[in-house]
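Presented below, as C-alpha coordinates, is a lone chain in the form predicted on its own.
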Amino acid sequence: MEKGNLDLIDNMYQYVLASSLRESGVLNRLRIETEKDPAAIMQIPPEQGQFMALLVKLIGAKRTIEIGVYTGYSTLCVAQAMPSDSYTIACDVNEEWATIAKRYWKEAEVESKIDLRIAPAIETLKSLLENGQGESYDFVFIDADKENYDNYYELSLKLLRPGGLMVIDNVLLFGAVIDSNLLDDKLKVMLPENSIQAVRDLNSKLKNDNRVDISMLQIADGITLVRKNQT
(Lines of atoms letter the chains of each structure in order from A and count residues from 1; the text may use other names and numbers.)
(Lines give C-alpha, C1' and ligand atoms only; values in the text may rest on other atoms or scores of the structure.)
(Ligands and ions follow the chains in the order given, each with its own letter.)
Protein backbone atom coordinates (compact mmCIF):
# COMPACT_ATOMS: atom_id res chain seq x y z
CA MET A 1 0.00 0.00 0.00
CA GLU A 2 1.42 3.36 -0.99
CA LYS A 3 1.36 6.40 1.26
CA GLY A 4 -0.94 8.99 -0.25
CA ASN A 5 -4.58 9.95 -0.23
CA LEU A 6 -6.56 6.78 0.36
CA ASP A 7 -9.16 7.37 -2.33
CA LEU A 8 -7.26 9.51 -4.84
CA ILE A 9 -6.62 7.63 -8.05
CA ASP A 10 -2.98 7.64 -9.04
CA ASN A 11 -3.19 9.85 -12.11
CA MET A 12 -5.10 12.50 -10.16
CA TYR A 13 -2.55 12.35 -7.35
CA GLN A 14 0.22 12.86 -9.90
CA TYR A 15 -1.70 15.83 -11.28
CA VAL A 16 -1.87 17.37 -7.80
CA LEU A 17 1.90 17.01 -7.44
CA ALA A 18 2.62 18.32 -10.93
CA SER A 19 0.35 21.32 -10.46
CA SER A 20 1.27 22.42 -6.95
CA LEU A 21 4.42 20.86 -5.53
CA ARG A 22 7.33 23.28 -4.99
CA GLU A 23 9.95 20.99 -3.50
CA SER A 24 13.43 22.42 -3.07
CA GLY A 25 16.38 20.53 -4.49
CA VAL A 26 17.72 19.57 -1.07
CA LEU A 27 14.30 18.27 0.02
CA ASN A 28 14.02 16.25 -3.18
CA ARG A 29 17.43 14.68 -2.68
CA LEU A 30 16.64 13.82 0.93
CA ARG A 31 13.33 12.25 -0.05
CA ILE A 32 14.93 10.16 -2.79
CA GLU A 33 17.70 8.95 -0.47
CA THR A 34 15.16 8.06 2.22
CA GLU A 35 13.06 6.07 -0.25
CA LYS A 36 15.88 3.50 -0.33
CA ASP A 37 15.51 2.83 3.40
CA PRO A 38 13.47 -0.25 4.43
CA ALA A 39 11.45 1.98 6.77
CA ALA A 40 10.77 4.62 4.12
CA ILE A 41 7.01 4.32 4.63
CA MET A 42 7.56 6.50 7.70
CA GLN A 43 8.56 9.50 5.58
CA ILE A 44 5.83 12.06 5.00
CA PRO A 45 4.97 12.70 1.32
CA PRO A 46 6.16 15.98 -0.19
CA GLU A 47 2.74 17.60 -0.48
CA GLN A 48 2.25 17.13 3.27
CA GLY A 49 5.59 18.76 3.97
CA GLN A 50 4.65 21.71 1.77
CA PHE A 51 1.29 22.02 3.55
CA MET A 52 3.00 22.05 6.95
CA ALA A 53 5.43 24.71 5.76
CA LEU A 54 2.47 26.84 4.69
CA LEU A 55 0.81 26.40 8.08
CA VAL A 56 3.99 27.49 9.84
CA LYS A 57 4.14 30.62 7.69
CA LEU A 58 0.45 31.36 8.21
CA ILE A 59 0.77 31.41 12.00
CA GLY A 60 4.18 33.10 11.99
CA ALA A 61 5.77 30.25 13.94
CA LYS A 62 9.25 30.80 15.34
CA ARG A 63 9.36 28.15 18.10
CA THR A 64 8.43 24.62 17.10
CA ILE A 65 8.69 21.03 18.28
CA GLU A 66 8.87 17.87 16.20
CA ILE A 67 8.23 14.48 17.81
CA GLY A 68 9.61 11.84 15.48
CA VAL A 69 12.26 13.10 13.06
CA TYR A 70 13.23 10.00 11.05
CA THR A 71 15.63 11.28 8.33
CA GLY A 72 14.61 14.88 8.80
CA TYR A 73 12.36 15.66 5.83
CA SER A 74 9.50 17.21 7.81
CA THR A 75 11.95 19.05 10.06
CA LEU A 76 13.61 20.53 7.01
CA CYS A 77 10.26 21.57 5.51
CA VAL A 78 9.39 23.48 8.67
CA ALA A 79 12.87 24.94 9.21
CA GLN A 80 13.02 26.28 5.66
CA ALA A 81 9.65 27.98 6.19
CA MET A 82 10.72 29.84 9.34
CA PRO A 83 12.88 32.97 9.73
CA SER A 84 16.55 32.82 10.61
CA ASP A 85 15.96 33.49 14.31
CA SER A 86 13.56 30.55 14.75
CA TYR A 87 14.11 27.49 16.92
CA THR A 88 13.04 23.85 16.56
CA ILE A 89 13.29 21.08 19.16
CA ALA A 90 13.62 17.87 17.14
CA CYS A 91 13.00 14.66 19.13
CA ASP A 92 14.09 11.20 18.05
CA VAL A 93 15.90 8.12 19.39
CA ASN A 94 17.69 6.86 16.27
CA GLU A 95 21.25 8.12 15.79
CA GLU A 96 21.64 6.51 12.36
CA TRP A 97 18.65 8.28 10.87
CA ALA A 98 19.66 11.51 12.60
CA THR A 99 23.02 11.40 10.85
CA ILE A 100 21.25 11.55 7.49
CA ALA A 101 19.01 14.36 8.71
CA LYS A 102 21.89 16.49 9.96
CA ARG A 103 23.72 16.18 6.65
CA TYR A 104 20.79 17.65 4.74
CA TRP A 105 20.03 20.29 7.37
CA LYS A 106 23.61 21.48 7.00
CA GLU A 107 23.37 21.52 3.21
CA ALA A 108 20.19 23.60 3.45
CA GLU A 109 21.89 25.94 5.96
CA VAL A 110 19.18 25.49 8.58
CA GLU A 111 21.14 23.44 11.14
CA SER A 112 21.45 26.47 13.44
CA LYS A 113 17.64 26.51 13.78
CA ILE A 114 17.40 22.87 14.89
CA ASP A 115 18.13 21.50 18.36
CA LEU A 116 18.21 17.71 17.91
CA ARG A 117 17.50 15.76 21.10
CA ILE A 118 18.38 12.04 20.89
CA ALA A 119 16.32 10.75 23.78
CA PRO A 120 12.80 9.44 24.42
CA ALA A 121 10.51 12.30 23.44
CA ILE A 122 8.50 12.09 26.64
CA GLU A 123 11.67 12.83 28.62
CA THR A 124 12.52 15.77 26.37
CA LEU A 125 9.02 17.26 26.57
CA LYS A 126 8.92 16.92 30.35
CA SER A 127 12.32 18.59 30.64
CA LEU A 128 11.08 21.55 28.60
CA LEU A 129 8.13 21.94 30.95
CA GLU A 130 10.37 21.64 34.00
CA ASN A 131 12.54 24.40 32.54
CA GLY A 132 9.60 26.79 32.44
CA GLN A 133 8.84 26.57 28.73
CA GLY A 134 5.14 25.83 29.05
CA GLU A 135 2.86 27.65 26.61
CA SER A 136 5.85 29.04 24.68
CA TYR A 137 5.79 27.06 21.42
CA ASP A 138 3.88 28.03 18.28
CA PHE A 139 3.74 24.71 16.43
CA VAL A 140 4.12 21.00 17.24
CA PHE A 141 4.27 18.05 14.83
CA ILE A 142 3.61 14.57 16.27
CA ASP A 143 4.77 11.64 14.13
CA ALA A 144 6.32 8.96 16.34
CA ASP A 145 5.41 5.69 18.09
CA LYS A 146 1.65 5.45 18.19
CA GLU A 147 1.42 3.86 21.64
CA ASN A 148 2.54 7.17 23.16
CA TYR A 149 0.37 9.45 21.04
CA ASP A 150 -1.83 10.46 23.96
CA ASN A 151 1.22 11.23 26.13
CA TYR A 152 2.75 13.29 23.33
CA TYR A 153 -0.53 15.12 22.84
CA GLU A 154 -0.99 16.04 26.49
CA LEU A 155 2.60 17.18 26.99
CA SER A 156 2.59 19.11 23.70
CA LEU A 157 -0.64 20.84 24.64
CA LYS A 158 1.05 22.15 27.79
CA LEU A 159 3.99 23.42 25.74
CA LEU A 160 1.86 25.00 23.02
CA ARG A 161 0.88 28.64 23.42
CA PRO A 162 -2.81 29.58 23.35
CA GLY A 163 -3.70 29.89 19.68
CA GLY A 164 -0.79 27.63 18.73
CA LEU A 165 -1.12 24.78 16.25
CA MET A 166 -0.43 21.06 16.50
CA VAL A 167 -0.36 18.61 13.58
CA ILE A 168 -0.87 14.94 14.43
CA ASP A 169 0.17 12.52 11.71
CA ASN A 170 -1.11 9.06 10.72
CA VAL A 171 -4.57 9.50 12.21
CA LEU A 172 -6.04 7.12 9.59
CA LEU A 173 -3.26 4.49 9.64
CA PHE A 174 -3.86 3.43 6.05
CA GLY A 175 -7.48 2.74 6.93
CA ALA A 176 -6.65 0.52 9.92
CA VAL A 177 -8.56 2.81 12.28
CA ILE A 178 -11.65 1.40 10.55
CA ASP A 179 -10.42 -2.09 9.66
CA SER A 180 -6.96 -3.44 10.51
CA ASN A 181 -7.35 -6.02 7.74
CA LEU A 182 -6.73 -3.23 5.24
CA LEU A 183 -3.03 -3.34 6.16
CA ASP A 184 -0.62 -5.38 4.10
CA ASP A 185 1.70 -7.87 5.83
CA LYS A 186 4.57 -5.38 6.22
CA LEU A 187 2.36 -2.74 7.78
CA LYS A 188 0.78 -5.28 10.12
CA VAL A 189 4.24 -5.88 11.59
CA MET A 190 4.88 -2.15 11.95
CA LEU A 191 1.42 -1.41 13.35
CA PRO A 192 0.35 -3.94 15.99
CA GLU A 193 -3.17 -3.75 17.34
CA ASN A 194 -2.18 -1.71 20.40
CA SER A 195 -0.76 1.00 18.11
CA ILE A 196 -3.93 1.08 16.06
CA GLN A 197 -6.09 1.26 19.17
CA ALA A 198 -3.97 4.11 20.56
CA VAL A 199 -4.70 6.19 17.47
CA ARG A 200 -8.39 5.31 17.57
CA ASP A 201 -8.51 6.37 21.22
CA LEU A 202 -6.81 9.69 20.55
CA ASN A 203 -9.08 10.40 17.58
CA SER A 204 -12.11 9.81 19.80
CA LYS A 205 -10.66 11.96 22.57
CA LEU A 206 -9.93 14.87 20.26
CA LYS A 207 -13.50 14.85 18.95
CA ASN A 208 -14.74 15.88 22.40
CA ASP A 209 -11.77 17.85 23.78
CA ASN A 210 -13.05 21.38 24.39
CA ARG A 211 -9.53 22.64 25.07
CA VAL A 212 -8.90 22.68 21.32
CA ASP A 213 -10.39 23.25 17.89
CA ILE A 214 -9.74 20.40 15.45
CA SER A 215 -10.01 19.41 11.82
CA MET A 216 -9.14 15.93 10.56
CA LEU A 217 -7.94 16.01 6.96
CA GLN A 218 -7.52 13.17 4.49
CA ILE A 219 -4.05 14.28 3.45
CA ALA A 220 -1.46 11.53 3.05
CA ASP A 221 -2.16 9.02 5.85
CA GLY A 222 -4.52 11.44 7.58
CA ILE A 223 -3.58 14.42 9.72
CA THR A 224 -5.48 16.25 12.43
CA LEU A 225 -4.96 19.96 12.91
CA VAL A 226 -5.31 20.96 16.55
CA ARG A 227 -5.52 24.60 17.61
CA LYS A 228 -5.15 25.29 21.32
CA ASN A 229 -7.95 27.51 22.54
CA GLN A 230 -7.26 30.82 24.21
CA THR A 231 -7.38 30.55 28.00
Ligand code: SAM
The other form holds:
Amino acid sequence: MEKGNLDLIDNMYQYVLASSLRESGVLNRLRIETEKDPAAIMQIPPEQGQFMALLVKLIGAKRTIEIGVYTGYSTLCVAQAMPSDSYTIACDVNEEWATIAKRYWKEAEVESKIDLRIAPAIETLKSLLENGQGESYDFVFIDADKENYDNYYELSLKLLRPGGLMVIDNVLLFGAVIDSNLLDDKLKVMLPENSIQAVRDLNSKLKNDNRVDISMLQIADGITLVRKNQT
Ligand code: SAM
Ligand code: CA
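Can you now output the form predicted in complex with this ligand? The one shown was the form predicted on its own.
Complete assembly follows, chain above in first position.
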Protein backbone atom coordinates (compact mmCIF):
# COMPACT_ATOMS: atom_id res chain seq x y z
CA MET A 1 0.00 0.00 0.00
CA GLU A 2 1.27 3.45 -0.82
CA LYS A 3 2.08 5.75 2.08
CA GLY A 4 -0.62 8.02 3.41
CA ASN A 5 -0.45 11.79 3.19
CA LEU A 6 3.21 12.70 3.22
CA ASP A 7 2.70 15.46 5.77
CA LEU A 8 0.57 13.58 8.29
CA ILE A 9 2.37 12.07 11.20
CA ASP A 10 1.50 8.44 11.62
CA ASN A 11 -0.94 8.77 14.51
CA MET A 12 -2.89 11.47 12.69
CA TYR A 13 -3.09 9.15 9.68
CA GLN A 14 -4.38 6.38 11.96
CA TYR A 15 -6.96 8.84 13.32
CA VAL A 16 -8.16 9.63 9.78
CA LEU A 17 -8.58 5.93 9.09
CA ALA A 18 -10.23 5.20 12.44
CA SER A 19 -12.72 8.03 12.15
CA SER A 20 -13.59 8.00 8.47
CA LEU A 21 -12.62 4.84 6.61
CA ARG A 22 -15.56 2.80 5.36
CA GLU A 23 -14.10 -0.18 3.55
CA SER A 24 -16.30 -3.05 2.39
CA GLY A 25 -15.39 -6.57 3.55
CA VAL A 26 -14.34 -7.57 0.02
CA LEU A 27 -12.08 -4.54 -0.36
CA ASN A 28 -10.54 -5.24 3.03
CA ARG A 29 -9.84 -8.89 2.16
CA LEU A 30 -8.32 -7.86 -1.19
CA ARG A 31 -6.09 -5.30 0.52
CA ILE A 32 -4.91 -7.84 3.08
CA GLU A 33 -4.17 -10.47 0.41
CA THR A 34 -2.30 -7.88 -1.69
CA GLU A 35 -0.17 -6.84 1.30
CA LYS A 36 1.62 -10.22 0.99
CA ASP A 37 2.79 -9.39 -2.55
CA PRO A 38 6.31 -7.90 -2.87
CA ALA A 39 4.87 -5.17 -5.13
CA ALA A 40 2.09 -4.27 -2.65
CA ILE A 41 3.33 -0.68 -2.39
CA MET A 42 1.66 -0.15 -5.78
CA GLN A 43 -1.84 -0.49 -4.33
CA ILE A 44 -3.68 2.73 -3.57
CA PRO A 45 -4.40 3.26 0.14
CA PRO A 46 -8.01 2.69 1.26
CA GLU A 47 -8.83 6.33 2.03
CA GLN A 48 -7.88 7.19 -1.56
CA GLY A 49 -10.19 4.46 -2.83
CA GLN A 50 -13.00 5.87 -0.71
CA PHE A 51 -12.29 9.37 -2.05
CA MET A 52 -12.34 8.15 -5.67
CA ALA A 53 -15.61 6.33 -5.06
CA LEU A 54 -17.08 9.58 -3.74
CA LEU A 55 -15.85 11.47 -6.83
CA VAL A 56 -17.42 8.86 -9.11
CA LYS A 57 -20.74 9.24 -7.28
CA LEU A 58 -20.52 13.05 -7.27
CA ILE A 59 -20.20 13.22 -11.05
CA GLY A 60 -22.64 10.35 -11.63
CA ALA A 61 -20.04 8.44 -13.67
CA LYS A 62 -21.28 5.50 -15.72
CA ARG A 63 -18.44 5.04 -18.21
CA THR A 64 -14.99 4.93 -16.68
CA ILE A 65 -11.45 3.83 -17.54
CA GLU A 66 -8.77 2.47 -15.22
CA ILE A 67 -5.16 2.56 -16.50
CA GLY A 68 -3.18 0.24 -14.22
CA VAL A 69 -5.23 -2.41 -12.40
CA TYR A 70 -2.66 -4.49 -10.42
CA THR A 71 -4.75 -6.71 -8.07
CA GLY A 72 -7.87 -4.67 -8.73
CA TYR A 73 -8.37 -2.56 -5.60
CA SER A 74 -8.99 0.84 -7.25
CA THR A 75 -11.10 -0.76 -9.99
CA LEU A 76 -13.25 -2.38 -7.32
CA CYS A 77 -13.69 0.94 -5.46
CA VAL A 78 -14.90 2.61 -8.65
CA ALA A 79 -17.07 -0.31 -9.80
CA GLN A 80 -18.80 -0.53 -6.41
CA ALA A 81 -19.59 3.19 -6.58
CA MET A 82 -21.31 2.97 -9.96
CA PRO A 83 -24.89 1.88 -10.80
CA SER A 84 -25.59 -1.50 -12.40
CA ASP A 85 -25.92 -0.15 -15.97
CA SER A 86 -22.39 1.29 -15.97
CA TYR A 87 -19.00 -0.09 -16.89
CA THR A 88 -15.29 0.41 -16.56
CA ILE A 89 -12.56 -0.46 -19.07
CA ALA A 90 -9.72 -1.89 -16.94
CA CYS A 91 -6.29 -1.81 -18.63
CA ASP A 92 -3.25 -3.81 -17.55
CA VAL A 93 -0.55 -6.07 -19.02
CA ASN A 94 -0.19 -8.52 -16.15
CA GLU A 95 -2.43 -11.63 -16.29
CA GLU A 96 -1.25 -13.00 -12.94
CA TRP A 97 -2.28 -9.97 -10.90
CA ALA A 98 -5.50 -9.70 -12.90
CA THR A 99 -6.43 -13.24 -11.82
CA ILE A 100 -6.45 -12.07 -8.21
CA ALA A 101 -8.46 -8.99 -9.21
CA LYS A 102 -11.10 -11.05 -11.02
CA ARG A 103 -11.63 -13.28 -8.00
CA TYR A 104 -12.51 -10.29 -5.81
CA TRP A 105 -14.60 -8.54 -8.50
CA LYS A 106 -16.66 -11.71 -8.73
CA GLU A 107 -17.02 -11.95 -4.96
CA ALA A 108 -18.22 -8.33 -4.89
CA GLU A 109 -20.64 -9.09 -7.76
CA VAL A 110 -19.31 -6.29 -9.93
CA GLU A 111 -17.52 -8.38 -12.57
CA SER A 112 -20.22 -7.65 -15.17
CA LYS A 113 -19.35 -3.94 -14.89
CA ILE A 114 -15.63 -4.49 -15.58
CA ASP A 115 -14.21 -5.01 -19.07
CA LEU A 116 -10.62 -6.14 -18.47
CA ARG A 117 -8.23 -5.53 -21.39
CA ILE A 118 -4.88 -7.28 -21.08
CA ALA A 119 -2.69 -5.28 -23.48
CA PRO A 120 -0.45 -2.21 -23.34
CA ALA A 121 -2.83 0.54 -22.23
CA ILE A 122 -1.86 2.83 -25.09
CA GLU A 123 -3.17 0.21 -27.54
CA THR A 124 -6.42 -0.18 -25.61
CA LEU A 125 -7.02 3.58 -25.40
CA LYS A 126 -6.25 4.04 -29.10
CA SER A 127 -8.66 1.23 -29.99
CA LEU A 128 -11.44 2.95 -28.00
CA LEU A 129 -10.82 6.14 -29.97
CA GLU A 130 -10.74 4.23 -33.28
CA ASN A 131 -14.10 2.73 -32.34
CA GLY A 132 -15.62 6.21 -32.12
CA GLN A 133 -15.66 6.45 -28.32
CA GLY A 134 -13.94 9.85 -28.11
CA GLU A 135 -15.47 12.36 -25.69
CA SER A 136 -17.71 9.67 -24.18
CA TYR A 137 -16.12 8.72 -20.83
CA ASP A 138 -16.98 10.34 -17.51
CA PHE A 139 -13.95 9.36 -15.43
CA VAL A 140 -10.40 8.06 -15.97
CA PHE A 141 -7.88 6.92 -13.34
CA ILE A 142 -4.24 6.98 -14.49
CA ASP A 143 -1.99 4.68 -12.42
CA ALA A 144 0.24 2.59 -14.74
CA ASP A 145 3.87 2.94 -15.91
CA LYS A 146 4.99 6.49 -15.21
CA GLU A 147 7.07 6.76 -18.43
CA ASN A 148 3.81 6.81 -20.39
CA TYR A 149 1.96 9.28 -18.17
CA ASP A 150 1.89 11.99 -20.84
CA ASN A 151 0.56 9.52 -23.45
CA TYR A 152 -2.11 8.36 -21.01
CA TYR A 153 -3.01 11.96 -20.24
CA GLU A 154 -3.38 13.00 -23.88
CA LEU A 155 -5.35 9.90 -24.89
CA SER A 156 -7.58 10.16 -21.82
CA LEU A 157 -8.28 13.80 -22.57
CA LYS A 158 -9.59 12.73 -25.99
CA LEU A 159 -11.72 9.98 -24.44
CA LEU A 160 -13.23 12.15 -21.67
CA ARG A 161 -16.46 14.01 -22.29
CA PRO A 162 -16.36 17.77 -21.71
CA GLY A 163 -16.71 18.21 -17.95
CA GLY A 164 -15.33 14.69 -17.38
CA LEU A 165 -12.80 13.99 -14.62
CA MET A 166 -9.37 12.42 -14.64
CA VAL A 167 -7.45 11.40 -11.51
CA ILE A 168 -3.69 11.12 -11.99
CA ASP A 169 -1.95 9.07 -9.29
CA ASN A 170 1.50 9.34 -7.70
CA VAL A 171 2.10 12.92 -8.76
CA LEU A 172 4.48 13.37 -5.78
CA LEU A 173 6.24 10.01 -6.29
CA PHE A 174 7.17 9.58 -2.63
CA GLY A 175 8.93 12.95 -2.73
CA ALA A 176 11.07 12.04 -5.76
CA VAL A 177 9.56 14.83 -7.85
CA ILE A 178 11.52 17.18 -5.56
CA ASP A 179 14.58 14.99 -4.96
CA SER A 180 15.08 11.44 -6.29
CA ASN A 181 17.48 10.72 -3.40
CA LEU A 182 14.45 10.64 -1.08
CA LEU A 183 13.57 7.19 -2.47
CA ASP A 184 14.68 4.09 -0.59
CA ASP A 185 16.61 1.38 -2.48
CA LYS A 186 13.49 -0.65 -3.35
CA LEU A 187 11.67 2.37 -4.74
CA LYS A 188 14.77 3.44 -6.68
CA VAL A 189 14.56 0.15 -8.59
CA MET A 190 10.83 0.58 -9.23
CA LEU A 191 11.16 4.21 -10.25
CA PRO A 192 14.07 4.89 -12.60
CA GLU A 193 15.04 8.50 -13.28
CA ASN A 194 13.15 8.66 -16.61
CA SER A 195 9.88 7.73 -14.88
CA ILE A 196 10.43 10.39 -12.21
CA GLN A 197 11.17 12.96 -14.91
CA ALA A 198 8.01 11.94 -16.80
CA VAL A 199 5.89 12.74 -13.73
CA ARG A 200 7.70 16.06 -13.17
CA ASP A 201 7.15 16.96 -16.84
CA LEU A 202 3.44 16.16 -16.73
CA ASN A 203 3.03 18.13 -13.49
CA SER A 204 4.68 21.16 -15.13
CA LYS A 205 2.61 20.81 -18.28
CA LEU A 206 -0.65 20.60 -16.32
CA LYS A 207 0.03 23.82 -14.44
CA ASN A 208 -0.43 25.81 -17.66
CA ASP A 209 -2.73 23.54 -19.67
CA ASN A 210 -5.79 25.67 -20.42
CA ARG A 211 -7.74 22.68 -21.77
CA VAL A 212 -8.39 21.63 -18.18
CA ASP A 213 -9.03 22.77 -14.60
CA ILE A 214 -6.75 21.12 -12.06
CA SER A 215 -6.17 20.59 -8.37
CA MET A 216 -3.11 18.77 -7.01
CA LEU A 217 -3.85 17.17 -3.65
CA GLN A 218 -1.52 15.79 -0.99
CA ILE A 219 -3.71 12.76 -0.30
CA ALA A 220 -1.87 9.40 -0.45
CA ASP A 221 1.15 9.76 -2.78
CA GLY A 222 -0.30 12.87 -4.37
CA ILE A 223 -3.10 12.95 -6.90
CA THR A 224 -4.09 15.57 -9.43
CA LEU A 225 -7.75 16.06 -10.25
CA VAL A 226 -8.17 17.16 -13.86
CA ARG A 227 -11.50 18.34 -15.25
CA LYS A 228 -11.80 18.64 -19.02
CA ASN A 229 -13.12 22.05 -20.03
CA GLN A 230 -16.49 22.34 -21.73
CA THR A 231 -15.09 23.88 -24.91
N1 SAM B 1 -4.47 1.00 -9.46
C2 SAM B 1 -3.87 -0.19 -8.87
C3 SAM B 1 -4.39 -0.39 -7.46
O4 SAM B 1 -5.02 0.44 -6.89
O5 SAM B 1 -4.12 -1.45 -6.87
C6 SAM B 1 -2.36 -0.13 -8.89
C7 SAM B 1 -1.76 -0.10 -10.27
S8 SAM B 1 -0.02 -0.39 -10.25
C9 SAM B 1 0.62 1.08 -9.55
C10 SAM B 1 0.48 -0.22 -11.93
C11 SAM B 1 -0.03 -1.28 -12.89
O12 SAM B 1 0.27 -0.85 -14.21
C13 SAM B 1 0.61 -2.66 -12.74
O14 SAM B 1 -0.39 -3.62 -12.47
C15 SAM B 1 1.27 -2.93 -14.10
O16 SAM B 1 1.15 -4.27 -14.54
C17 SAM B 1 0.49 -1.99 -15.00
N18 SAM B 1 1.22 -1.61 -16.23
C19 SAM B 1 2.54 -1.37 -16.38
N20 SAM B 1 2.81 -1.06 -17.65
C21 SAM B 1 1.62 -1.07 -18.32
C22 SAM B 1 1.23 -0.82 -19.66
N23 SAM B 1 2.13 -0.46 -20.58
N24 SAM B 1 -0.06 -0.94 -19.98
C25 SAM B 1 -0.99 -1.29 -19.04
N26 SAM B 1 -0.68 -1.53 -17.76
C27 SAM B 1 0.61 -1.42 -17.40
CA1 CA C 1 -0.41 4.34 -7.75
